[in-house]
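First comes one chain, alone, set out as C-alpha cells in the form predicted alone.
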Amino acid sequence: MSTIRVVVAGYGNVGRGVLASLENNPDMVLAGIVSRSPERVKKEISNVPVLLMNDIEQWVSELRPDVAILCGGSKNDLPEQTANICRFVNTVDSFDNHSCIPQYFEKVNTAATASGKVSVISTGWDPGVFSMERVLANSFLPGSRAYGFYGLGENGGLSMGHSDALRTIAGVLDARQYTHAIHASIDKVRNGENPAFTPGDMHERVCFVVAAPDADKEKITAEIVNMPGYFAPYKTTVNFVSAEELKEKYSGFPHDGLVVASGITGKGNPAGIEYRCQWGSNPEATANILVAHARAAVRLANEGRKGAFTILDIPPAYFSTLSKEELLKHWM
C-alpha cells in the first residue's frame, strides 16, 4: 500500500493528538492542516502548510489528501462540516452524540455515496471501539444487555465533547466536563441482574465553568443542566471557577471506560464480558482511534466503496499495518 497523505481538519486537542499519532504510523505522511483560524495554527505549527478550511475545493487540489481526519466538535462543527467535506474527499471524524447518530449517518451517507467518496463516522473509544464491544457481547451472550460506563476513578474522566458542547454557551469563556460512573449500577451487571437503566441510573455529570464577569450564571446553570442529548438525562453539577483554578486543577485530559455484559449460556450456566481501556488522554486516545480508522477509509475507497461506514462495517484486518500473513502469525 503506497503511502496514504492524511489532512487535519481542524486543530485543536484532537488535532494536536493526531500529529502526534502520525509520526507513529510510518504508512502515513502529514499533506497538512485546515482550519478556521489559519493564522492561530501557523503561530503553533511551522514547515507544514495550513490552509483555510472553508475553501474545500481549493485545499483538496493544492494538498492532495487520500482523506481529511476531521477534528472538530459535534454539537457545531461536525454536523455541517462532514457532509461538505466528504463530497470533495475521504473523511474520518468521531461524531459522539449517541442519541443523534443514525440521523447524521444517513446525512453522510447520501453526501459521501454522491460523490463516490467514503466517509467513517462516529469513532473513537465511545462512540467506536465500545460500540463494537457492546454489539460482540450481546452477540456471544444473546438476551444480555452491554452497558458503557465512564469515568471510574474517584475524579471521574474528562468528556471532550461535553466540555465542546459547555464552551457553546453564550458567556462561558472556558469549561470541563468530568464524567463519574455509578458504581453500584456496575455492580448490579456484574452480579447478572441485567437491569433496565436509565442513562441517570449509570452516571454522573460534574462541570467546571469558567464564566464572563457579566454572565447570568443561572441562565448558563439552566441551559447546561436542559441541553437534550449531553446533559439532561442526568444528575448534573455545576461548578463556577476561575480561569487559574480551571488550568490549575482541571487542566489534564484522563479518562477511563469499561464495556460489561453479563448473562448465561448452555443449560444457565452464568457467564460474563468485560472491556476496559485507561487513557491518560482522551484526546490522544481519539486521535489514534481516528488515525487507524482513516486506515481503513483509504482501503475502503480502493475497492471501490463509497458511502458512510462505522466500526461495525469494517474488518478488524484494515485498521492494521500488518499483511493477512503476519496478522494470521503474530495475532490469531
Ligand SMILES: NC(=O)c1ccc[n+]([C@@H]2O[C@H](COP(=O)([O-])OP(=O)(O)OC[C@H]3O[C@@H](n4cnc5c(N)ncnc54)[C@H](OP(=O)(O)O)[C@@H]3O)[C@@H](O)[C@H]2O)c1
Contents of the next structure:
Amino acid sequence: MSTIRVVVAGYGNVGRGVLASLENNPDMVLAGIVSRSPERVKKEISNVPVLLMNDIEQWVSELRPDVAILCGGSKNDLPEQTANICRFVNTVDSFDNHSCIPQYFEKVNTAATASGKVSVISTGWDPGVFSMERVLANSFLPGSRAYGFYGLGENGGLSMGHSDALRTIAGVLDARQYTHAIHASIDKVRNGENPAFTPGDMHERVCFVVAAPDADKEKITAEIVNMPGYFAPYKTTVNFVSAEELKEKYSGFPHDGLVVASGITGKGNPAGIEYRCQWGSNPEATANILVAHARAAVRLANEGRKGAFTILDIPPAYFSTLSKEELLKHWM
Ligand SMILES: NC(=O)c1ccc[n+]([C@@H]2O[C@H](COP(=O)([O-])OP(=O)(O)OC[C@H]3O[C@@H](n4cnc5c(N)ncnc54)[C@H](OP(=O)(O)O)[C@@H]3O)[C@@H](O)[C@H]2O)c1
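Having seen the form predicted alone, the form predicted in complex with this ligand:
What follows is the whole complex; the chain from before opens it.
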C-alpha cells in the first residue's frame, strides 16, 4: 500500500493529537491542515500547508489527500462539516453525541454514497472502541446488557465533548467537565443484576466554568443543566472558577472507562466480560484511534466501497499495518 496522505480538518486538541499520532504511523503522511482559522494555526505550526477549510475543492486539489480526519467539535462543527467534506474526499470523524448518531449516520451516508466516498463516523474510544466492545459482549453473552462507565478514579475523567459543549454557551470563556462513574451501579452490573439504568444512575457531571466578567452566571447554569443529551439527564454540578484556578488545578486530559457485562452461559453459570481503557491524554488516544480508522477508510475506498461506516462495519485487520500472514502467525 502506498503512503496514505492525510489532511487534518480542524485544529484543536484532537487535531494536535492526530499530528502527533501520524509521527508514529510511518505508512501515513500529513498532507496539510485545513481550518476555519488558518492564521491561528499558522502561529502554532510551520512547514505544513494550512488552508481555509471552506475552500474544499481547492484544498483537495492542492493537497491531494486520500482521507481527511475531521477534528471539529461534535456539537456544532461536525454536523455541518462532515456531510460537506465527504462530497470531495474520504473522511473519518469522532462525532460523539450518542443519541444523535442514527440521524448523523443517515445524513453522512446520503452524502458519501452520492459522491462515492467512504465516511467513517463516530469513532474514538466512545463512541468507537467501546461501541464494538458492547456489541461483542452482548453477542457472546446473549441476553446480557453491556454498560459503559467513565471516570472511575477519584477525580473523574475529563470529557472533551462535554467541555466543548460548555464552551459554546454565550458568556463562557473556558470550561472543563469531569465525568464521575457511580460505583454502586458498577457493582450492580458485576453482580449480574442487569439493571435498567437511566443515564443519571450511572454518572454524575461536574463542570468548572470560567465566565466572562459581565456574564449572568444563573443563566449559564440553567443553560448547562438543561442542555438536552449532554447534561439534562444527569446530576450536574456547576462550579465557577477563575481562569488561573482552571489552569492550575485542572490541567491535562486524563480519562478512563470500563465496558462491563454480566450474563450466563449454559443453564446458569455466571459469566462476565470487562474491557478497560486508561488514557493519560484523551485527545491523543482519540487521535490514535482516528488514524487507524483513516487507514481502514482508505482500504475500504480502494475496494470501491462507499457511504458511511462505523467501527462495527470494519474488519479489525483493516486497522492494522500488519499483513494477513503476520496477523495469522503472531496475533491470533
Ligand atoms: N468518540 C470519542 O471517543 C471522542 C473522544 C474525544 C473527543 N471526541 C470529539 O472530538 C471533538 C473535538 O475535541 P477537541 O478537544 O479537539 O475540541 P477543540 O479543541 O475545542 O477543537 C474543536 C475545533 O475548534 C476549533 N478551535 C480549536 N481551538 C481553537 C481556538 N483556540 N480558537 C478558535 N477555534 C479553535 C478548531 O476548528 P478550526 O481549526 O476549524 O477553527 C477545532 O477543530 C469533541 O467535540 C468530541 O466530540 C470524541
